[in-house]
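A lone chain, given as structure tokens: the form predicted on its own.
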Amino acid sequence: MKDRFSLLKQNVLITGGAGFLAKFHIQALIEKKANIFIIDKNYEGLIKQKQKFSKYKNIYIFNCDITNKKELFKINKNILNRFKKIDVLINNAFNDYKIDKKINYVKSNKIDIGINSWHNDLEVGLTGALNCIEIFSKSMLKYKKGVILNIGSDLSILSPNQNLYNHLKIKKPISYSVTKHGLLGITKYFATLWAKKGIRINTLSPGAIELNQDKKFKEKINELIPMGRMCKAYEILEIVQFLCSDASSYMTGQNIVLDGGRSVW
């Protein structure tokens, strides 16, 4: 019987290839043999995501910013003339906000982001992964077979709680809760465009993982999971494998919120 779980010679794409999240994808794609192809536009923290795997040989790294659609352009054209199609896009591109004392995202109690970090924050989250998809989804109409994923939040369905961050003195910025948000929007559009060329869409939204956050503010969200736990990264890698294969051939344009429970109490 086939393993529809197989990514086996697939090739994918993974945006913000050099971050924390990109790990865990790029371990899900391995272990189903994928050839992996990172972007990102810090260079150092891509040969360290290299470095990590280095015993597996099929990852190619690409130094590119995301909102500009030329270097994008120069990629694509790199994949194909050497491995014909993109089989996977995953949208996990996005500037992330870590919960560090070091970091003011919010500075008083007014909605005071900063109209530099609103337009950057969509640039990258969502004209990157528009630009990404209009991009990288050449060759999938080409063959009319194609994945695209894009990483959401629990942010995508849910308001910030910022009482999460008051010991902190920090507010989780609107430009990351809108960005999520949108992304949704994106992945239901082209859902139902691509629906009849062979092309599927959907949304992984994790909710808060564990990381090096301060000890209140995992007491803090613990209280507001019904599993009384924060998400183990390590929990995400077989709905990427899932949602990447053709184990989920007849789902597109749905959200998959990995939120303990949170987003429904």
Ligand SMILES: NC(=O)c1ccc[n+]([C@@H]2O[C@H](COP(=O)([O-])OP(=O)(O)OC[C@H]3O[C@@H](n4cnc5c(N)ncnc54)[C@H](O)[C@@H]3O)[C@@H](O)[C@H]2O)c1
Contents of the next structure:
Amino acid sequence: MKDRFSLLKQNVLITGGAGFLAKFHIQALIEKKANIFIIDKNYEGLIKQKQKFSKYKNIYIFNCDITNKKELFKINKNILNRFKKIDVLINNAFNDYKIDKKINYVKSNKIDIGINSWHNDLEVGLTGALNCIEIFSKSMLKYKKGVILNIGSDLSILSPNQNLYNHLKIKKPISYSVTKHGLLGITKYFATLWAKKGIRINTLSPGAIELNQDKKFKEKINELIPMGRMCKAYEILEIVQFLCSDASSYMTGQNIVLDGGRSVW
Ligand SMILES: NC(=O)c1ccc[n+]([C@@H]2O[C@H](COP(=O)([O-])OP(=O)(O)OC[C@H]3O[C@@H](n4cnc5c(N)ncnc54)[C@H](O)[C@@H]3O)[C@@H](O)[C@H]2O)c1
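The form predicted together with the ligand is what I need now, so please give it after the form predicted on its own.
Following is the full complex, with the preceding chain placed first.
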């Protein structure tokens, strides 16, 4: 019987490919034997990411900022010249708001709740995602088959609980909320627009993923999660495989929320 989760010979492009979560997207795609193309503005990060998977030959890196359409057009041409088509796009790139990197956060005592980060966050998280959809869907439209996966967040459907960050004197900026909510709009828009053109588009919205966060933050967030713990990064693997492959062939316009039950409590 055909493996409907197979991504053999499928060409999958991931933005923000040098980052933390991208490592797990890559692992998920390697298990299903895809050809993997990763884009990131961080060249050294790309090299390091590729090195982590040095045994797998079908990973190709592209150093590019997704707000630069000219560069994206070049990458698309380059991939199509050699591989003919792009089957799957994972819109994953975003500005880093990890709580171990406080420098990116807006200090609460400055009254600013994300006005400074507003333009760039929307430019990367929404316009950048839209650029990639516009450009990398060209071969999908031509061959009438493709999948787009947007990486949202539990903050695609929730307002941030700022109590989680009080002790650090920081706030989750509004630009994060608006961008992540906006991705759901993009998902629904293209899901209906392209439903009969063979292109499916969904969102995966994970809650905070356990890394090296501050201890107090972890204690506070665990209290908000019915399962009492944060998401482990490997827990996204099978969902990525499902959403990128024919296994989800009747699903479009949807949002899978992976939050240990936080949003229904
Ligand atoms: N880590 C989490 O706990 C978590 C939880 C929910 C959702 N998410 C989402 O998952 C995605 C990945 O998050 P992550 O934790 O891996 O973050 P990360 O910062 O480790 O990775 C993001 C990557 O995007 C790249 N990037 C940023 N702007 C770019 C641009 N303009 N052009 C090209 N590349 C650009 C960065 O260089 C970085 O390598 C994000 O959309 C994030 O919002 C993460």
